[in-house]
Structure formats: C-alpha cells, structure tokens
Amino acid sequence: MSRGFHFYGSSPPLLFLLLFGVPSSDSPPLHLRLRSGPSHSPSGFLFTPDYESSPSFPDRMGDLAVEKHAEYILSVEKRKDDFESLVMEHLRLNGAYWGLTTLDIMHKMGSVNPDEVVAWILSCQDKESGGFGGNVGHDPHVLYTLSAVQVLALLDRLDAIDVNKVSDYVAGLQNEDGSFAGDIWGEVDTRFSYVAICCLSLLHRLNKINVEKAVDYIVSCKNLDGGFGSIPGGESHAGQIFCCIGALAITGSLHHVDRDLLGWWLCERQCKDGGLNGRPEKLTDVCYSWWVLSSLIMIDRVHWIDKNKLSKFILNCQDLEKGGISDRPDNAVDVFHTYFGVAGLSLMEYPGLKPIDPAYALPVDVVNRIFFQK
C-alpha cells in the first residue's frame, strides 16, 4: 500500500468536504471591503482585509502558537504507520489541503517541497476519468478532486494537470435537475454542488455546466429558517449553509438569500463559551469558526457575532506544548481543526496571518493570482 505525502491528525476529523428582535440590515458595515473584479471573475467580488477598521482583540498579539502549529503539521506527514494514519488513508488528499493551506496562511510554506507534493498529487489521479482519489489507487471523487485543484492552485502548479480532462470529470457529475453526484455511485448532496462549482471556477471552466440549473437546485434546498440542507427538505446545518452560500457567491447568485433571516440563524450559533455550533442545541466546535464565519462574511452579517469571544475560544483550543488545535479545549488535536481554527482567525484578521477568501477557502493572494493575473 502506498503511503506518500499526507496530512491528518491524531483523531479522525469530522469531514464536511467529504464534505454544518433581529438586528437591522443597516448595522455598521462589514470590516472587509468588497472589491469588484473583472468580468471573468465568476463571483464578481473578492475580499481584502481592512485592518484600519478591524476590531481589536484583547491580548491577541503572540497568542497563536504559529511555530508549534507548523512543527505539528510537518511532523504529522512523517507519521505513516500509527493507527490513526492507517484508518485515515482514504482522506490523505484532503489532509494535504488542510495542512498545506494552514502553513501558507501562517507564512510557513518554506519547509515544503512543492515538486514532491505535486508528484504525489498526480499519482492520486485516475487517468481514465480525470478525477482524483483520496490516495494513490483510490477511486476518484469530486471531493478529492477539489482538494487536488486547491493544493495545485496554492503551489501555482495548475499547469501540471490537463484542465479540460479534470473539468470534464467534474462537469460529468451534474444531474438533469442541476444537482451533482459525488462520484459514479450517484450520492447527491449540496456539498458536491459547492465542490463542483468551486473546482470548475478555479479552473475557469464553469461554462461546462448548466449554472442556472445548479443554482436552482441549491435554492430548492433553502428552508423556512433561512438556512440550507443537504437535499430539499434537509435540516439546516452550518456546514451545508457554507456550501450553498459559497456556491451562490461564486456564481453571483446571492440575491436568492434572505440575508437577515440567515444571518440571525447563523449568529445564534454562538454559545456562552464564545465558540460556534453547527445547529441548535449542539456543542461548540472550532471547525464552525470557518463554516459560520465565512457564511456571515459572504452575506455581510459578520458584525452580528462577538469576534473577541470567538477568537479566545479558538486560542484556548491550542496544544501549546506539541502544537495543533482541537475541536474543544483539552481535546486531542488534528490537522482538520488546526486548519479551520487558523482559517477562522484569518477571517477575523488576526495579525500576522494571510487573509483567506471565504468562498474559495484559499488565501486571497492565491485567488487573486488565479482571477486577476494574466
């Protein structure tokens, strides 16, 4: 069994990418400026931090153990034979995306050999279909295909793949009703709608699908509470909401969203400890720092939650001895929660971190390079 380049943690991560009186809409403006992009930018906007108007975080300087987290992520790659690594074999490509993106956000990509990463990613591709599996020799799936595209985008190596073959694989998973299957076995989920749309957008191949039908299907999954489920009638969940809002943002279709209603549902996910949960009456989890925050940013309602408390919650979930971030304080760390914790802090403009795009889940400089540089 091949055990190439990989990242994941000491506890199996919850996988959503395998894959979740109302304040008035004239509240103070979002602490991020929307910048219009050229016509070929599918979402029509990108996010750039506005540090002058960003909120202050008490004791925030120096609280994020960047060096420890970088050491932890790099050490995980070397542990290939322990139990946790073996049971997570099928998620290795997702793990590479989580780990490498975290390193890039923290300005720690210098220790990574890009050629080694690219070679391993290409070895995970199914040459017949064009899609990527989660590991060498594994069946292709749209989830792993997006992770492969995101990592190659991160490394500025999208030229290493046959873009048309990969995009044909993704586009071929669209159903007549506009939904997307995850692979040849036909499971349908709004996660796959987001993944397909995000992947094709990064490859500049959205024209290969019926975008109107894709949007209509996502809208059919909207609920009375303003949220979105995995299928029509499915329960609203923060993870699914991110997928639906992200897909609508990329396709320029956010006019279908009731921003106040959804914003209220999302801001109610903040609990007394400052963390966020994925749906009512559930425990807080660091990963929702991404799912909820990114959605609130995309609908311009992020100022409805307490960022200071959320920042402290994330920082309290760090392992300050060995590095890494867990789902809740004092639990075992893994790369999944380390990524979403650091990404959440980036969304809140934590000092020293690269800004991350809330729709594409990649650093803003990477997204800018894809859509704004010829």
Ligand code: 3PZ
Given for the second form:
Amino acid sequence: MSRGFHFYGSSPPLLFLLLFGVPSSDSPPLHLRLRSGPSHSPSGFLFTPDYESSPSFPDRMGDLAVEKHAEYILSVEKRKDDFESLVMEHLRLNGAYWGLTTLDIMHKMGSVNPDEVVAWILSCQDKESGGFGGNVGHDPHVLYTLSAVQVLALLDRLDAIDVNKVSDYVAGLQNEDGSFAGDIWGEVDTRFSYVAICCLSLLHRLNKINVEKAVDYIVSCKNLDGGFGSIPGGESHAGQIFCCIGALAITGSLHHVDRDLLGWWLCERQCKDGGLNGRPEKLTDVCYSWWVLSSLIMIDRVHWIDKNKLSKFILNCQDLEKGGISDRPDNAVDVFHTYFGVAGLSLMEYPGLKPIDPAYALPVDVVNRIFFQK
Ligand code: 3PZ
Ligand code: ZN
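Return the form predicted together with the named molecule of this protein as a structure block, the form predicted on its own having already been given.
All chains and molecules follow, beginning with the one already shown.
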C-alpha cells in the first residue's frame, strides 16, 4: 500500500505520464502532482515494516490529545488581550495559518466559520501593493502573503483574491541575482525564496519569476556539509535547509542536492531524548521535527531517523490539561509548536491525522485540489 506517488527528484514512469498526462507549463512538476490514492495507509516509504507491527503502535492511537489541542487553538483565536495574544499580534496571519492547518490535519475545521476568516484575511491586504500584512493595517511582507494564500487554499477560497495582483507583488520581490527580498526594505534570505516560490506555485504563477535564476541562487547557498544557509556562506540550519529543499522540490530541481550527504547531516539532528535539534550542539525542539523530517522525506532519507522515539518526544511535549504542545517537555505551549508537533506526527503518519505535504506544508488533499482540478 502507498499513500501517494513520490517522484521527488526523479522522472515519473511512462505509465504515469500516460495515465495523468503531461503537466501544463504553469503546473508544478509531475512528482508533486501525483498525490492521489488512499490518504492514510502507512507506506513502506515512510515507515520501516516493523513500525506497523510493533506492539506499541495501536496503543499510541489515543495518545495525541486531539480534542484538547483543538480547544486550545480555538481559545487562542478568541482571546485578544493577554500576553500570549500580544506577542502574536504582529504575526496573527501566520498564527491563523498555524492554527487552522492544525485543526484541518486533526479533522477539526467544523467549528471554524470560513466566511469570517476570509473577510479578516482580506482586511489584512495592502490594496496598493497587493501584499498582506501580519494584521489589519500592518505593512505587507512576503511571509504573511504566503500565510494568506495558504489559509485561502485550505478553505478553498483562492477565488476571493486577485491572483494576478498578489502574484505581481511576490514576483516583484525577486532581485537580479535570482534571490528574493521579504519586503520593500530589501533584506535577502533563502527563506524568502521558498516563501515566494511556494506562494507563486499555489497561485499557478511561477511563470512570473525567473525560476532558473531563483534555483541558481539557492544552490549558491549550499555548504560543504550538504546543508544550506540564509545567504551564500551562511551556516547550515535545519529551518533554512527546509526552505531550500522545499523550493528545489517545488521547482523540480532536487538533482542539485547530494542526498546522502544532506541526509547524514539531517539525521545527526536526532538526540538521545528522541527529539531533533536545528544545528549541532543545540537543544532539541518540537518545531525541528517539521524542518528536519519534511526535508528528509523530500530527499527520500526519512528512514534514517528513529520515528518511534521522535513521536514519543513530541507526544511528551503535550499539555494534557489545557491542550497545546510546547518546544520541549514541561515548557509553556504555543500555537507555533502545537502546529509543528501535529504536522510532524502527520509526516510520520500518526493514526487519525490527515497527511501533510512536506513541500507546501498544506494537507495533501488541499494540494491535490489545487493541482488536479483546474
Ligand atoms: C516562535 N517566530 O520570531 S517569532 C514563533 N519562534 O515571531 C512563534 N522555537 O517568543 C511562536 N524558538 C513561538 N506562538 C515561537 C515565530 C520565530 C520562531 C521562536 C522559537 C521557536 C524556538 C526560540 C521565527 C516561521 C516564522 C517565524 C519563525 C520561524 C518560522 C517568540 C519568539 C519569537 C517569535 C515569536 C514569539 C514567544 C508562537
Ligand atoms: Zn521551536
């Protein structure tokens, strides 16, 4: 059994081309489009065979406190005046993406009113530039623009925006050397390359940028250890690696990656406690479950880490009373780590969760809807 077809970095077999056809020019590469099939069947690709038959597998079914986490996310959305909400105020649009994606993965979107969310998202748009700010009246930035597009994709409401206006804003951030700025202030970072490429791909507008130059710039940020930094010569970091590998996956450019070398660096991130860190000598943190795991999946080396130990580490970071997941055991929970914890478990095919796409960071059914129905 397989939960989909993964052709990251290699050509699809002829049979698939015959069955599904050749992708049109503004579609993502075929390996990203072929994601149909049973949505939740642990595949040999993601799990070693002994994982499914291990005696602990059925016991873990109830270990993720889905109801509690859904309640927690909805409560954060409602509160607007406490400390947690004040910290989140400038990045509320990112918070909406983390919270709503988590609810969707857990099949808990029922209690959300899509019309209300869409109306609020539109009120965060800067009508002049077409970009989105982190909250109503805030300056536009590509980071919030991707969150807006992702939430609209999640709600199947991409028709609510002027796709050309938004994609012109994103495409306008590309520099002559292929890199991307985050906003008018011009800071350059490979994070912005990923965000721009992901956003334009979801909008079917990759043709508005110079993809070849964008890829060349990302490749120029590759290090001798196999990882990637934020600019050429920048230190390898798991978050940055996710951005670079995600952008290369979306543009069908993973042949630039030494999978064994990078896979080695990534699987070295797993520590004794089962969790993952972002760089050598750093503490483990639930959010690295996402950055590292998704990268390992895209380069087909996820079997190099111990998923059982990592699942246990994440489940240990749950607050079973108030709901939510923290960065490491016994710390305070937040929406960010709740999302990355649940998304990490979804990447490991935790029972009862929707599968999430490692490159687009959206549920696989949402990505399929965008690239199959047009
Ligand atoms: C956190 N941001 O700069 S932030 C973020 N971090 O806006 C959101 N793991 O203190 C929340 N660390 C919590 N809710 C933390 C988003 C950071 C990441 C900090 C963090 C996470 C360890 C120290 C950067 C996408 C978007 C933004 C980031 C990464 C990926 C903070 C500290 C920083 C930030 C917000 C709150 C509570 C939540
Ligand atoms: Zn973290």
